[in-house]
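In the form predicted on its own, a lone chain appears below as structure tokens.
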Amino acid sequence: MSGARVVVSTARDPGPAQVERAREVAAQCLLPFVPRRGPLSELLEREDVDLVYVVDRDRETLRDTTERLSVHEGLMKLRAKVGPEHPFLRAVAPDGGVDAVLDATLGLAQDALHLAHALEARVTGLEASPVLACLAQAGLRRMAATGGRFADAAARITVRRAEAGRHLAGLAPGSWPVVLLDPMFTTPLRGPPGYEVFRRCAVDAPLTPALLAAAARVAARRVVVKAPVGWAPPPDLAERFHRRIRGKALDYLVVEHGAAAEDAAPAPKPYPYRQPRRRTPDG
């Protein structure tokens, strides 16, 4: 995690479920546990203190004095108004065929969302941020709960918190049809509102040739790259591309196993390299 320095505490007038959750919260991201006594901005005004993480009835959320972060579905209704035509959903499955995704950076589960929503998938994300990974599961698991329209796609999703390359060092070969990476970015792409504050605890993650051969270990049919549109990959990476899927705001760049493999096109590489430094919060 960043050097953030982050609290647990609750809504105020909380009852003893939330208080018990705030506490659990605390024991795993091993985090100082402060009972609320007065207003959010008496905690963020302590100069020991960056962010504050709030649970309430009804929502878990990360908050600094401007902005908070919540797992919610998001732009969910939007991509999923788009279709099987959504590039995201071509990279990962041009046949429409996949019934199993590992989210290596997992982020605030809206790629898993969508993946587990348009293709009934079940999704394992991994987040090596502990806050972020408990804000992601507190808010699928709320989202389950509630019986909305993507209630079910919600309850596919099993989040772990785990750093990616070595969770996947310790994966057997083939384990996963596919592996979806989202590597850090050295220029960010403008995030929903807040992304500041997904940024100041999200866990550097950036696409090394190390962790694209793990992941190209494990996935038996693809690895999907998020990159900015335009993005290309070094030398040392360019050539394991078999393909790129272009976005408005987003390229993805497949590697292919198989007969897959034999049939793709090399992925373009017109533009400059810039390595990738931070992810998009949308995971």
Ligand SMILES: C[S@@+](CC[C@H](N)C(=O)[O-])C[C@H]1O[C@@H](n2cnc3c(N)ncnc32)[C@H](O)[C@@H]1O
Second form
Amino acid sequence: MSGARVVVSTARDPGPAQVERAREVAAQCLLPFVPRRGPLSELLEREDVDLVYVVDRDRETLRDTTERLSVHEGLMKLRAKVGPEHPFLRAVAPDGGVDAVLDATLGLAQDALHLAHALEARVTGLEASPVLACLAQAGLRRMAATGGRFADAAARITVRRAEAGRHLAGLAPGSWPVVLLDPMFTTPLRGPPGYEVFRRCAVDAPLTPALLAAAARVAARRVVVKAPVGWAPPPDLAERFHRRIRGKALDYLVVEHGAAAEDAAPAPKPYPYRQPRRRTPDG
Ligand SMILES: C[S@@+](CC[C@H](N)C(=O)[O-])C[C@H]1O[C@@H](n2cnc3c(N)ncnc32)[C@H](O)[C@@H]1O
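Complement to the form predicted on its own: the form predicted in complex with the ligand:
Full complex below, order starting with the chain above.
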């Protein structure tokens, strides 16, 4: 995990509810709560502070001196426009009808929202970074509460602060239809605004054979791994995949179970790695 030093505070002139929520976030994340007394820049100038988690009346953000990160509908409108032909949906639900997904690497919950919206699936998202888990929970709650096109989808998502490997180990075999893995790949992706703040808090553990095996044990139908376009898995991972769905900027590698595995084409041959382009909504 990154060593970013984060403190929790509020916007200026907070009400009691914001102070209480900021204290709650600080306690959950084992971070200091710093009452807000002046401009945010004063806090960020402190030598022992890299980022401030700010609880405001209408949203929660993670800030550094230049960027702010929050969880919101993001590129959902664009993804929704692509419809069922989106490569992500073709990977997760090639035959339609997946009603529940365990997203083992929740991040900013964009994939979780996509699945909850397009498939009307119930999604549980695991996030090992306590700060990002709080941010996701706050953003999704806000979306669900304020209405709007993706409110129902946001309400279908449950956020859990958990390390994926440990959480998966405690689940029964085949207990989720689909498990999604989208770890932080080491190749830097030039991200959208706020990405640098995100990267500083995210857990950047690579995809390991043990994690993939743990996901495959829990998935009744399939595991989907999201990877940079053209990613060639190392040999100890490559043999496990049955399908690769290509997107414009991302590939989706799938481990199938049961009948779908028998029908699936042989494992794709690795091919030379190309530097990924920026993520796009239809990636
Ligand atoms: C590439 S991001 C996922 C983005 C996400 N799919 C989205 O749509 O916003 C990876 C996220 O998974 C988290 N993560 C990485 N390894 C993890 C693990 N072993 N258990 C739980 N979360 C993990 C990181 O902290 C990061 O937030």
